[in-house]
Amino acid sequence: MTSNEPTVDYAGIPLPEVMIMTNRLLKAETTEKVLDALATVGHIRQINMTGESLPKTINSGPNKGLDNNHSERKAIEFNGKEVELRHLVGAFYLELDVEDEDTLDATVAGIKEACDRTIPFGYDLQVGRYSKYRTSLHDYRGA
């Protein structure tokens, strides 16, 4: 038996996620604008970002061990706190705290509107479950 609904409950509430995959890697200023716009949307429980790594030091090549002076490795402000960007962001994973389908649809519409305002070059938005939420066989190996 297969279903399109999430199989996990957290405190009795299913936790769907929204994946926002941008068409280009975002600069620090654009990432800050997207996060500020998403902060105005309700029912977002958690935001995870991924993208191209910007390490503090260069990991390989003739300059290995030297400081990485990338122009986009900087701190941004989010919710009154400084957050150091360690990636050129290309994807956002938003865990939603919704109780019914109507709230989910309204929240996704708010997220889409926020992205339309702040991501000028396009993105893909999908609803599903993208992060791990229960233990797997891999968790028991190598410990």
Given for the second form:
Amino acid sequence: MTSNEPTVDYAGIPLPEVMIMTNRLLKAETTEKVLDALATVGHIRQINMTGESLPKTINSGPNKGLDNNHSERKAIEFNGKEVELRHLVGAFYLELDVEDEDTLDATVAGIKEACDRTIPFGYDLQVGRYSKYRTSLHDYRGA
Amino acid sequence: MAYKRQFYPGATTPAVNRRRYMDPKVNLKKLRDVSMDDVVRIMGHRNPGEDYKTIHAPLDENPYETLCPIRALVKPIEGAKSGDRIRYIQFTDSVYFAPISPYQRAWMYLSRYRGIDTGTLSGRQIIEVRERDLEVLAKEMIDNETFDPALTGIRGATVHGHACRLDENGLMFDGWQRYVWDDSKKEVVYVKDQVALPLDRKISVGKPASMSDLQKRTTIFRADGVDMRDDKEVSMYGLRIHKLRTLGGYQPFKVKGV
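Given the form predicted alone above, what does the protein look like in the form predicted in complex with the partner chain?
Then the entire complex follows, led off by the chain already shown.
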């Protein structure tokens, strides 16, 4: 069973999250641009990305085990660190470090502005809570 | 009275296209010309120029042939005559207005070709034929209007992508990247065969069609294109089959005037 534990420590309160679904799957280069743009927006506690999986090797059929060499499965640079992309990114989940509605609105506006600038073909943005924010009993269960 | 064959009801564009693709009397438009050697390379069953491998002796060398009543009735296709292996090609069709979808592929294949076996899944359609006949069929299917370089994929395994969002170049997602976008020529080129073995050289399958053109060519009913409910005859045909199957399953005595 894969672990479903939260990716960062519990903030003490359930923080709001922004979900960005892009209309097209993004190239690694565009993903990097989006992340760089989001980095300039304050009050973001963590960013998780997902999309369509790009296997490292051919995972079935007669050529199983052969290198896949997908041009978009590569390392991108973010915040001075290398991030290994394993997906063709199509969604961003941003946990916001905000405590009142005014800050929330201002942060969401900043995120929208960053996305408008960098995401081609449009996107869908929603505010809510889409992932787990603290460990639960389930995470202590054995396999 | 002689029975006149019917294909599909409806008057909307997808319904008319379904009829066209299924009707064997309609010659499908040829939009590109991928050479036979390249088709053979993309399928990856044999090298171009290589002999066909056989699984039995040619039929005319078979002493029992004349004793078989079925063989007396059915004229064999070329590959069967020569004893070819049975090989396959598999197409994946995107939900984003691909020219055709898997279910209609089955209808079309069965309506147009002899000696084939085809299987339908949600996003892909496999077709199995004797090797030399398969090559002719595969070339026709890649060259004609049922194929779009961006929204139709030739994928023998790991076909995932038909219901995924398109990428930035408008290509259907493929985790194995069998085809790539050539930005200088604005064309789609195959760099791997249908089971992801890298090809010796790139094979161009041409330019993708525009979305407005695809919406005229597609057989797919979609809420953001032509909604199936907008075609009264198609809706009634579906409802009728649904009703007959449901009632026929448990209260067949109620099937009256349906």
